[in-house]
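First, one chain by itself in structure tokens, the form predicted alone.
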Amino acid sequence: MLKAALLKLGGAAATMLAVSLLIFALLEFNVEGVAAKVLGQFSTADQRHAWLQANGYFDPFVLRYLRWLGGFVTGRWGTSTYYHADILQLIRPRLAASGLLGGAALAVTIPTALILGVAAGVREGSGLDRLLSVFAILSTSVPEFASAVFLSALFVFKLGWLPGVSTLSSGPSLRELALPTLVLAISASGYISRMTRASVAEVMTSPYVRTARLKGASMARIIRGHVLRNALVTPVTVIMLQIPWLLSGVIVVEVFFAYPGFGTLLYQASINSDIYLIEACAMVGVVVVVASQIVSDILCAWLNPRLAMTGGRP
């Protein structure tokens, strides 16, 4: 078990190093391009050369990468060329805003998806099961911008119940969080509920469930005592995969509703060629992805201890 945990941690560290090297190579291998993005397209060749010399860009590539990686680890992420502010201080409130939105979306998505998935899996082939299948197909096939437009047309323009933007200018507001949260919840809940349904349906056919039924145990007791713990391994993995998606994959939702989150910051950094801010946002995304996978492995091992003993293999 300890060996498996060490292997997972080593694999996570290796993944982060590999991705960080790729990010740095893609964005900073061409030093002339870096100087042009930082100083602007109207800077002269002499100005760019002097800037590159002063910032150590003529050093070997490996040395520059290690210096950049050390700066990221120690919290020295540089200065944004577009916002002219310290990147770490710039990212913190945006991460908090995306965390608030993501947490609200998960708070709606998880119980809804699990309840629907368990109910459909227990009654496989029923009307509820078919209805869930239709909902899952629709929710996963409709892109976020389309559902955002539809919900805005309904709740903002038709009914006038909710605001069309979520700027949080006066602090967090339930009315401003409602629409982006609903869009994210619809996009994620269909897939999670479908995976939960498949996992529950598989567990319902297992021998120990059939034995419990033959002994006269109630369905509620069977679900609580036998089905949930064994069936939740797959849904937990899927739910943890939603966290990195909520962090960096909600750019469309945040930009659509003018939400001041991490996704909007990454979008603005990209369109303004803010190279240092792009690097920092990409590395934050890598850290979140790796951390969410580690937490997922821990939760799955707790739900099914056999996974811990086999290194994550059922």
Second form
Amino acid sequence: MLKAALLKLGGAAATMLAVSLLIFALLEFNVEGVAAKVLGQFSTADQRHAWLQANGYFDPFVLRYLRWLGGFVTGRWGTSTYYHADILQLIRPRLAASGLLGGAALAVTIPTALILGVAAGVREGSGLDRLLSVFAILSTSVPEFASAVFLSALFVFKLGWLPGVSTLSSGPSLRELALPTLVLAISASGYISRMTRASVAEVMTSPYVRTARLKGASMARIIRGHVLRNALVTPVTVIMLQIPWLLSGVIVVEVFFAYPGFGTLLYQASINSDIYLIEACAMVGVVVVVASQIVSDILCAWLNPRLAMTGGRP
Amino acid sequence: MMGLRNNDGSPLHPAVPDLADQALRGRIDRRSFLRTVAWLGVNVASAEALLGVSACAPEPAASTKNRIRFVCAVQQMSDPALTTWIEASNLFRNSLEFLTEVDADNITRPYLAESWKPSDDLKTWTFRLRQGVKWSNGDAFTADDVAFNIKRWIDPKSQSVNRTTFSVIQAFEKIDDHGFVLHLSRPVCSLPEQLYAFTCPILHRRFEAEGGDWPKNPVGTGPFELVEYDVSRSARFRRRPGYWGEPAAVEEIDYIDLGTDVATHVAALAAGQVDILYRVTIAELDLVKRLPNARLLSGQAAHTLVMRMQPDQKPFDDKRVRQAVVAAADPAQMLKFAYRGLGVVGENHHVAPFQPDYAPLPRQTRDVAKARRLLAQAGHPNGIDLTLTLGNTQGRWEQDTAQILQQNCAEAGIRIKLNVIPAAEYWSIWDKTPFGLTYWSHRPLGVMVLDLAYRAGGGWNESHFSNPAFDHALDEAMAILDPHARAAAMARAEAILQDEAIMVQPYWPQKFTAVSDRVRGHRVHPSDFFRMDRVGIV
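Got the form predicted alone; could you also share the form predicted in complex with the partner chain?
The complete assembly is shown below, putting the previous chain first.
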């Protein structure tokens, strides 16, 4: 058990290191490019050379990488070249805003997806199952940029019920959160409910469920006592995989609604070639991915203790 | 003469009586007359009275509410003279002022400079500054402030585009605290108009000494003061007590950065979250027309797309290749399909028919056979592969236009690959790519844009065009006051650009924007230079 946990943590650390090396190499291998981006288009070759010299850019690549990694670990993330501001200060409110949106999306998605998935899975092949499958496939296959346009055409332009942009300029507002949350929840819940349905349907055919039925247990009791816990392993894994997606994969939704989140910041950083900010955002993304995977493993082990023994994944 | 007077009460420039005579006899149109005499320091109201037209100086709108919300990119900015985005200038224009002002009617009016007067040969310009103007930090505004600005524009080490525009200034001479003289190396008649370029705000004389970062130290003479500047999110300006001019109609202006997608801006307008949009592109036109609480504004401007080829890069070093591309292109089709025909067809020389110094040339016609022939002569009998780089800096219509060029050229065996890159990335390579599609904003005069973009060695000469005969024709045109005589020199410059086939400049699109129906007094300015102190909201 302990060995498995250590292996997990070691694996996570190795993943983060490998990705960090990749990010650093991609963005800072070409030092001329770094100088041009930091000093701007009006800088001269001499200025760039002097800047590179002063900032230790002629040191060996490995040394520069270690220095940068050390800075990241100790919270010295540098200054954004575009915003002229400390990156840590810049990212913090953005992460909070994205956390709010992601949390709201999950709060809507999880109950919806689980209820729909279980309802469809326990009566596989019924009319309700078919109907839910159609909804799930539709919502999964319509990309966010399309559903965002469609929903804002309906709720902003046609009905006039909701605000068209969610800048949160006067603090968090439910009305402003509604549309982006809805877009995210629709596209995520379709997928998760499909996974739940498949998992539930599989458990429903298992011998212990048949035994329970033969014993005359009520459907509600079977679902609560036998199906749910066993069927939840897959949905939990899928839900945990959605968390990193909610952080950086929602760029489209954040940009569409002008939402001041992490995704918009990453998008701005990349269009402005703000390399230190891109590096920091990418590293935050990596940390979130790895952390959510560890949480997912712990949850799965709790749901199904057999998995913890082997350290395997469902 | 006939009631005409100079703003400073001095004698009229010797060219003025003849111009007035021509205007009264209808030989030159009223607008050209007003513009020309305004350059020479004549009081515009007196000129309008001479022609019997009513004075139409812009006035502040009535306002019952106190805050306007304006959708505008809030970009990183430090030195206003170095800015390359007009959006940035629309922020600092609330606090920083210019020596002159050119309003939507294209006539130059006094601003921080109360009057100006050129010498007879147009090489020595005497300016008088407004008295009683105070900076927001309490200092008095004087000729020293102007000296600081002009000297740093023309400094050989200056990185501002002003260095090219004002390279003609040889010396700045201070007369007293409110007067100065500019000595030019050659005659230029439109100098006052050029002083309203968006890179020419007058900064405080200690701007550099105090850090050179304007949003951090926003000293200005204007009607508003900057109270908040949050890059990529918002900026807030508040009405400043003690402003020298008419106080602004509203108390506060909020600039909100909603990203680059105009559809998002329209959604915010529809939901009543903002009052004024910066611009609306052709793609959102129908959407805006259907909004019940918004008004669509439109206007004509000499802004355009230029698909230019660099003659110092292969294969464009062969003039016949460039000519083949131009001959194969169908500008009318581009206007029709990429911009729904809402504009005027261009003539590949970057001077618009509605600019006052435009000279008509024989019409160019599309000729695919000629394009093929030129290509074969240039050693490409089996066609040629080219790459056109563009950044959709103004919207999707840039790419739509390029795609029509692609189809047009395919008929002549010119295979164009489109290299579409992000807008911000385009602005870092716009003057480096051999074949690029660049958006050029409006300039009041054809000579201004030709001087900036096609003069040998110019700061914004993205096409690397270098032609002494062209430069000479341009010098001549810039020195001529009489609109007719100027057209003759312009015809030569235009013809050289057409013959050298530097660019496909397909059309002059109309400009659009949308505002809430509660907004008063907001107009489409051809250059997007908005004066927010005259806008009100009810």
